[in-house]
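Quick heads-up: it's one chain on its own, the form predicted alone, in structure tokens.
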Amino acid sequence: MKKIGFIGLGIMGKPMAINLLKAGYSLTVYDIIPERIKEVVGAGAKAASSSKEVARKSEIIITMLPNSPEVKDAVLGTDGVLDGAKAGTILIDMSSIAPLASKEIAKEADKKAVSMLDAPVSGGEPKAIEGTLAIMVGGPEETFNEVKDIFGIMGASVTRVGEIGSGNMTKLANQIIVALNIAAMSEAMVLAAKAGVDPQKVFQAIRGGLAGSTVLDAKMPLVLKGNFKPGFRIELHIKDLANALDTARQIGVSVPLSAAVMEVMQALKVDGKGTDDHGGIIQFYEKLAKVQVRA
């Protein structure tokens, strides 16, 4: 088995790294928060003191970081991945970042004979723990085929969608659809609650029809319990929609519904709810209607 380096051990990265350890891979890990490193080392990983050290000790390096600036710093910065990576190393960025940033990083990696894939994921913390994430991959097909088995440890659905940057473009499409689904669910359920109809019964009535969706089934039970513990935080969805809106402007595409949901999320962040799960979008509509959707 190839030696793997893992950089970024947050809500998503930690369970992904642990699943690789359970599968028998040798892992060297780094995070800017030392406590996160200790936890994964406790599961069998080896600690590194920098991204450079991770790269020096690894044949495949996975990054799972918040956004484009953090990935650029970890890969291109001082003591970054490219300072320590050998020719032939494979870099897999599983963060959700701007597609153009993926292309910029890949261009620099290529100068060091490092092959890069952008491979963002969908499914949130629960599926990261289960190892059943949906993984969207962009980059050279030959490189993808080399690491496909590793993706299979972390995800149940792994699809190469094109060249570098296309993985993150697919993730932006995913995040638009998820955000609009949650907003539509929220509007509908607040309308029902305000009219005096039981949202639990509305949910059961519609979930088997055309309005049914994975989003509805995942988020509505939590909403009915008032459980907004983050599986995927509103502030992170804001980041993804910001990347979607920026990309849309750059290529000349109008995305008015995405812009509207972005404003809803920004209002919730200002209201102190940015760390709530994105299912907490419903709180915006509840506040306006002066009603709560709870079982």
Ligand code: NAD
Contents of the next structure:
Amino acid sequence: MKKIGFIGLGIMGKPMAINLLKAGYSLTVYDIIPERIKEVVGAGAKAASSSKEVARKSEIIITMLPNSPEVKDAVLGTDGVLDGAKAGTILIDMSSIAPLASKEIAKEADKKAVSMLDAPVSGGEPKAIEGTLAIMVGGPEETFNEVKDIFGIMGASVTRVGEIGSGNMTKLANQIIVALNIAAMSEAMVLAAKAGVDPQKVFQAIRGGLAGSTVLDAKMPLVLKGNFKPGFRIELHIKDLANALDTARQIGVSVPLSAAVMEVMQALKVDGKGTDDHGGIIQFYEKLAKVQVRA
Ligand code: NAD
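One more: the block was the form predicted alone; return the form predicted in complex with ligand NAD.
After this comes the whole thing, all chains and molecules, with the earlier chain placed first.
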């Protein structure tokens, strides 16, 4: 079994690393927050003091970090992955970052004979814990085939979409669809609640029809309880929509609805709700309409 290194042990990285340990892999781990390292060492991993040390001790390195700057720092920065990686190492970045950044990092990795895949995920913390994430992968097919089994431990669906950057391009499409769905659900439910119709009944009545969706089923029960504990933080979704808007500009595409929802999320962040779950988007509409959508 190949030795795996894991960098970034937050909401997602920690359960993903623990699932690899449970599957019998030997893991060396690092995070800039020492307590996070301790938690995963408690589950059987070995601690490292830098990304470079992780790379020195591993044949496959997985990163699960917030955004492009953090991945660049951990991979290309001082004491980063490329300072310690041997030729032939495989780097799998599972963070959701800008597709262009994936391409830039892969180019640098290639100079050290390190092959990179961008492999962002969908499914959130519950599916990270269950090992049932949806994983969308970009990068060389032969590298993908070498690590398919490892993806299978963390995910239930694993799709190689194309060359490097296409995993993150797919993830941006996913994030646009999720953000717009939550906003549509919020707008509609606030309207119904303000009109005096029981939102719980509205949810039950429509969930089996064309308006039904995975988003509706996942988020409405939480909204009805007023539970906005993350989950997926609004500030992380702002990061994804910022990457989507930047990418759209770079390639010459207009994304008007994404821009509108971006402003909604920005207002929530200013209102101190950036660390709420993205289901908390409904609070923007509730405030405007002076009504709450609760069971
Ligand atoms: P998180 O903030 O909980 O975890 C990120 C971890 O990276 C933290 O522990 C942080 O200390 C560490 N870190 C930051 N910079 C570092 C560096 N330079 N070196 C080493 N460690 C560093 O975030 P998360 O929710 O686990 O999300 C990680 C990625 O997965 C993000 O790109 C996010 O968009 C994506 N994602 C999250 C979810 C979700 O529901 N939380 C779902 C799908 C995808």
